[in-house]
Amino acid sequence: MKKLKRKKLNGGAVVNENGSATREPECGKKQKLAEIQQALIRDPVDIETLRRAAATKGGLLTDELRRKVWPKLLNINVYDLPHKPGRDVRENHKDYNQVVLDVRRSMKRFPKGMPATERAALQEQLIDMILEILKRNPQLHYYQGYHDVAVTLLLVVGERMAIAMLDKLSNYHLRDFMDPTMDSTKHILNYLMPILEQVDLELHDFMIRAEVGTIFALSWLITWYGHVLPEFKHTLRLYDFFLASHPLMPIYLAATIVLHREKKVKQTECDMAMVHHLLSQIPQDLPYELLIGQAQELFEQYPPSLLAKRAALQSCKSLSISTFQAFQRSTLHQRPDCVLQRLTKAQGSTTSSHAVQHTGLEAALPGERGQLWGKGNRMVKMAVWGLSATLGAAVLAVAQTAMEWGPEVLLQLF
């Protein structure tokens, strides 16, 4: 049985332009703080460092370092967010009723002690936030479990920023979720099984012996772990990790987890529906650091290029990967904020100058700014639901994970 090896963690990784990370000495808290404003006013920005504040011990701290750090990862420009959506947003959107029912059960999403009126406005925002992304993307696919990630980035960064990013995400890290079919997503759950076959072969055949498939991880993937995870903290805590690292990482954060439950997995009576149930329930006391630093090792061992040789994976048939690291270097010449803010004011003062002598231009700019942030790189949708499950005990074991969905994904993965 092949053994992970384990490296000694030292609290820290550098994610590369490969998502990749390297080892650095554990930085106390007040000097990582230091290190991030330091990043942030940069010019270019430090982007590099704000990678490795994310996925190191602890992540980016505090939600007031979320909102200005996460931005800068995924490239947006937090003077030029796109407007609320209007009203009309939900007129005949083919996708409307799916998503209000899918909003409506995610009650438990919003934190305790949320009065109800508050919870309720921000369930309403997040049905505009869903349909406006796939109004202004139309060859992307509404998938269930999309509004788990939708309302984690609402909560922290507010409505117009987390349009901003979803759209983002949703043209890439969570592209291959957002197909008409579900080859993609399986296409990405395939890496699981190889990660697993090289680091602990006798679990990885216990799990063939008993075809438990992949299927257990699938949330954990399309929702960043956002609708299994019990706290808020934790969720928040990989969103870092996740928002600087390779689209992959999720699903070497799935091995991960399988590794640590090795022990239980393998005591568990070699029986699909038996394994199925024991994986799909995620433990609420995981150690999470040591998991996060545990996928990082993983990658760089396995990276998604060695695996896809050995399993005969096709990394082209992922969009997700295949434009990474062009979105990595898309990330790489960002001005600070400061700068930002200076040259919308200066554009902002040329734009008044220039409506005095043009009637009418105010009321047009709203509109251009709007096309030309949806103009950004739009790529090919990716988006999911359809997974084949095996006969008896199988479909009874998969058909009750369907269910805490909703009865709509019991229909789809049948």
Contents of the next structure:
Amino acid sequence: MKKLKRKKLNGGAVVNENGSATREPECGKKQKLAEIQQALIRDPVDIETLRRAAATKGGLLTDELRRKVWPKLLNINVYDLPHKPGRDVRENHKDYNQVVLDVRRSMKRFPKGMPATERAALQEQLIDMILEILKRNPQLHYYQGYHDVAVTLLLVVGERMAIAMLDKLSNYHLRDFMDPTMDSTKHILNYLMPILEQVDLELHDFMIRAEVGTIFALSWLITWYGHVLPEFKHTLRLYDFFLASHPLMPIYLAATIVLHREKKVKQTECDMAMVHHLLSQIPQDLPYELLIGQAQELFEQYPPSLLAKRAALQSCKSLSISTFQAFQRSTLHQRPDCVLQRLTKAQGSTTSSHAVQHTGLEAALPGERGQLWGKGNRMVKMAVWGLSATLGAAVLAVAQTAMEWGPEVLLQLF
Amino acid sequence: MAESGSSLELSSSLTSSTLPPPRTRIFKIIVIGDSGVGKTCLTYRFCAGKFPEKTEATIGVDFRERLVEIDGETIKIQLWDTAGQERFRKSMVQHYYRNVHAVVFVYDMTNAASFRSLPAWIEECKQHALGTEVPRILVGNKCDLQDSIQVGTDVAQQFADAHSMPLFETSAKNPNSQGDGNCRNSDHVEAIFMTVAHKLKSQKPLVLSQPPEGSGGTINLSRGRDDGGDGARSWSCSSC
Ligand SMILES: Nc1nc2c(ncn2[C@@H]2O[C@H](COP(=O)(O)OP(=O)(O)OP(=O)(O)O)[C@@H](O)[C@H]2O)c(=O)[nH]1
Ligand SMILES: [Mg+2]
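With the form predicted alone in hand, show me what the form predicted together with its partner chain looks like.
Full complex below, order starting with the chain above.
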């Protein structure tokens, strides 16, 4: 059989089947920011532009923008968020012990400088949040690594929005991983080798000979790399990308990572242990932007439907894949936040977002404000108002970080 | 970098010894048991020489290795640290049972449920065609937590006897002070894995990367050093 020449991936701008990434003009950060803002106030929201922004260079740029765009990517109304879980959420759930064990061990996921008490408070929120989703969705089963996804959301958007997002993700993008068994997950992993085979047959054959399997990429896939990347900012960059992409995109990215390390892999002893070990260690200095571009390119060239024709991939059904189109369609008709706010209020929703009038603060606090204000937590409300009115930007910045970390933190501040 | 990241361990263990001759023998040992029993801590302790400050849930399989010298021969010990959650063991870990030379079953002495899971783990091994000729040991971890012990030594010893395995009680956290209060200067966790390595070395010659052929008869481990802990009994491998 003839050896295929390794096809070149340039990682440049590509045109995506669902339009999630068209040619990106050489635009600076500022222009991108403006584009995102524009897309957010369009009616209906310009979801194509938001997807493209999330996938192209720099992703969504700031956590503030993430708090606005992430919910749109998942079709979530930020003015109608689920309530904080009650105490009973912890009562007799079969996965309670496992969740607690995993969350308590997840110290590394929190910012280095965060005081232990704040971290502990967030960990408790994380436990509640995960159990809340599991209780609401009896068809979903907890897996180790789910907590890595949950913590990423929690740290950016706060508890209530994180619950809304995790609920959506669990029913769509992560759905296959949450079956009672890991068979569907294995099925998804099975897409990896066929991609490699298309691009670099030699590398593919080497890995087959080494019998390395694909478990080295398991934690990448089911945590969206949250479990393995040392830098949180890189995790966020990838979450931007995956939230705007097809559920198989993490596999395409896995392929680009393996291809990126092709020389190293081929130099390794052709042995399962050695190759597994090499591949499961993600290098510190991966060129994420380049790899993201390449992953999109691979997705274009070898879409899942094409790969699925291969024998090994034929038999299984993936819920994440089969529901994706409907999911994407559901995101097309969202109203901008200003309209949503009015509508939701008119519907007499319990979230009393009307209390938020200070625009600077509003931008800073979208994740938690529903909870803080909605529940009439007067102390916090007063404190933050007082702060923003009298002490100016520097202190507000502190409060903003605190808000990102959760209301417990804020309460301790005052 | 991450305390429990295995790249560090690998490189440090490799650099601390001279490079192995080309045909270094490799002993592959798989470590299994319920989530939270301390598999990651035990393997880290052996390969990196200390208790990891932070561990995280193991997703899939992690790999650690270390070069050791036994009777003048340099041997590479590969430890496969597996995920404890049941869903992983069913379809994911299976790949790694192949070509394994020895199995370490771990339970948490402060968690009776983890002890009760052992028959399921043993069954799991059988299903992966790991016969009785593959050495197996039982490790009760966290013996430093004296006040919360739920699994007594007697019960555990009975279980180990019934399955022809030696039992070790130890602590990945504090392996030097044993439960009986006797302080030892040797590292007990180290001794456990070294015992397995000795056992493997004493078997029929192992071919690189291949499972041991059915080794016959009862083999008694001769202790090359005074490293065996209390629990280290002779190997009563029923004739196979
Ligand atoms: N006191 C004490 N704690 C320990 C000991 N060994 C492990 N632990 C703790 O037990 C918890 C679980 O340890 P891990 O090594 O992560 O458990 P594991 O078996 O690898 O768990 P999974 O990866 O989920 O299968 C951690 O919080 C450790 O700090 C020990 O010997 N003594
Ligand atoms: Mg572990």
